[in-house]
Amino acid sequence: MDNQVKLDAHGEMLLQQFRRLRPKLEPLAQEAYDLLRHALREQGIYVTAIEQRVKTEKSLTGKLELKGAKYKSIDDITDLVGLRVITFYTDEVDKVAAIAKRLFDIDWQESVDKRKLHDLNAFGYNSLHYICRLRTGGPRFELQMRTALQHVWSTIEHDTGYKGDVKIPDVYMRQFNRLAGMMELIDDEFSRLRTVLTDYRRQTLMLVKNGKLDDVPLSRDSFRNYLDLQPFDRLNRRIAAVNQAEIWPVSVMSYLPVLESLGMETLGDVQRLIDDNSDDAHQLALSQLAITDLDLLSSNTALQYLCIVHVLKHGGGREGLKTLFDHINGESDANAMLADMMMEQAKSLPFMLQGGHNI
């Protein structure tokens, strides 16, 4: 073949040595996969991808035409066997090389972290390289950790030619370099977003443990901590005692368009529903269950008839309860029927006639 490299009597001797070695590279590679992603399970960091290859004997070929005579042996090719972990956040990346140390006995004078070398145009280079062997022996290998943004500005830089054998003109350096110093500065930013939002959370999670409810605005995460100390189960249980009927439980999440729907803005207003609402919504509920045999209810049951007493204390009346029960079920005609029979249960009850609601 024309194109067929051709290799030196060194580099020939290295190309031997690689081929009696192969068939410990595969499973090399696959036992540090495996113990890598194990770890990284257990300890609950999710990545976007972990990556394991042996390098194929022709792009070994191209190395060593170009640089074997750096190498004595095969020994010293650290990337036969290559292990990449791509993060979501760069400070995941550490949480990496953290576990990856506790694995693995790292070659710290062949390692390099690329993130200190500040070049203006290496963002997609700066993955951190550890050069690795297993703690039971065998060949060294290569992990590679870096972020997804520089994993993708890596590809580009690949495909667009970036880093190839033609002068690109400075015209587009510059842009190159522009683009690259946003990628850096976006890839910091989703990590710093996270440590606020995750501090957010925290400050959030002690104030409902606190009962500071009304500092806490209402939210889909300050919601499902609230639900966490059980606010309707007091009202569900009086409410099941009716029938002495089973309660079952579903997720109350569902109801917090609902309750914002009604105007709630705070844990707090969701607390005062619940402190001012429910006498009422249990008298309700008596009135329409006392008559039946039913005996399983849903854990939403009480909110629902909070949400209820609510509209109807706020002169909501029936357009108020079909709102409401569009917004529980779904738009649809059978709604309205639901508010007629609901106003119709409610009209004699006591915070009806004492709120002048009656009709």
Given for the second form:
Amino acid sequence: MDNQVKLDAHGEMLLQQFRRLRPKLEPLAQEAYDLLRHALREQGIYVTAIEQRVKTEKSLTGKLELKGAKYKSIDDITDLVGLRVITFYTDEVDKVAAIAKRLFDIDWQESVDKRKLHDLNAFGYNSLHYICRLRTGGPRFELQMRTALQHVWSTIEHDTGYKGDVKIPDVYMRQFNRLAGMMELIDDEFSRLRTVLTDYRRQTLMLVKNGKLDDVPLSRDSFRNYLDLQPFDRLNRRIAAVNQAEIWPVSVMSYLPVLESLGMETLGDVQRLIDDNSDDAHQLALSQLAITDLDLLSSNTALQYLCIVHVLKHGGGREGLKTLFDHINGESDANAMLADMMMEQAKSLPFMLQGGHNI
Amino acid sequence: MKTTIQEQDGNMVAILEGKLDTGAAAEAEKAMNPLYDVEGKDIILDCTALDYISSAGLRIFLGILQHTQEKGQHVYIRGINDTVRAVFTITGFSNIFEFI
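Compare with the form predicted on its own: the form predicted together with its partner chain:
Let us now look at the entire complex, which starts with that chain.
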């Protein structure tokens, strides 16, 4: 305890009440924290942090020194236990609040939505505070819900001490106000952007499901959705059948830049890569695997052979294959050897002979 | 087939010599078992003297890779010849490993 702080008799009485109450506060904080964390996880809400703390005696003493007379008993102080949930987005603050309403009894007289307190001249950018009580009873506690940016603001606000005794000149207050507005705008824009992206993903998924692949630009999201349709499985199984091979699952996402390097712009282009080249890719893989006893293939195998055939059919030749392997494996002189090997294997296959690509 | 495990420059190195085919796989896997216990070090599979690798050998390599990646470490394949590289390529595993 800070020895410099002198409490009056009323303050001392409240402090004694706190000391008697304190053994109950740690379990209360933990129980409220566990309930909240479990409920958030159950609802699939990912937050940047959930924190809990019991007010220290030093902090309480400071508060009592300043405004102890305001409280009749220790039960009137509602932040002896505090929980804080920091979300990514503004709309998630309301989701957390809805969950809190379901979990706890809320003291609406004491709870404050500071986000709605701003008037034209008010400065600030604050969070939603609920005063709660466990449904099983016990002391009240404070639950703060804010976004990560609101948290940053609150921390800086505290650090600058603008709420201290010294009156801040208008010119500096104006700077605070401008920054607060900017932070609020950024928070809203992040939320808006997330909504837009979620809609975009949903639309893309619908287009993929409806087979309108030419309308879907090739991107990480769209390619991932497309892979849910397992577009390379049939060819992988055909190739695996050559040696009764096991297919070892690996991420096909690494081929996205390879497809982009081949000029694919939509999922329709990728589908055409499959439709136009599967038989030839199978022939090429067959010509290589049939003379081996290799019975283990990666789930990238079909796509790799499709890309090889595509390059050869488009007249890429040895240099095109070297470039393709540079994209697949990373740049290396060894890729020239692989290009030669593939050229050698492919040169007698029908698609090369018909197209005159081995010239 | 000969397999030697040693520490080099803070990495654990498995030096593989000969043909890692189906017949040699069980013994090679046993010899490489200590690599599963490596903590905080990257693993180098030195294939400079490896003449051939079969599917059984690929399975050993993939097992080590999977286990090591889960611990946040790397597996590098060093010095493979063209024959072994071709096996990695025609089976579609060439971009799974890091070759040095």
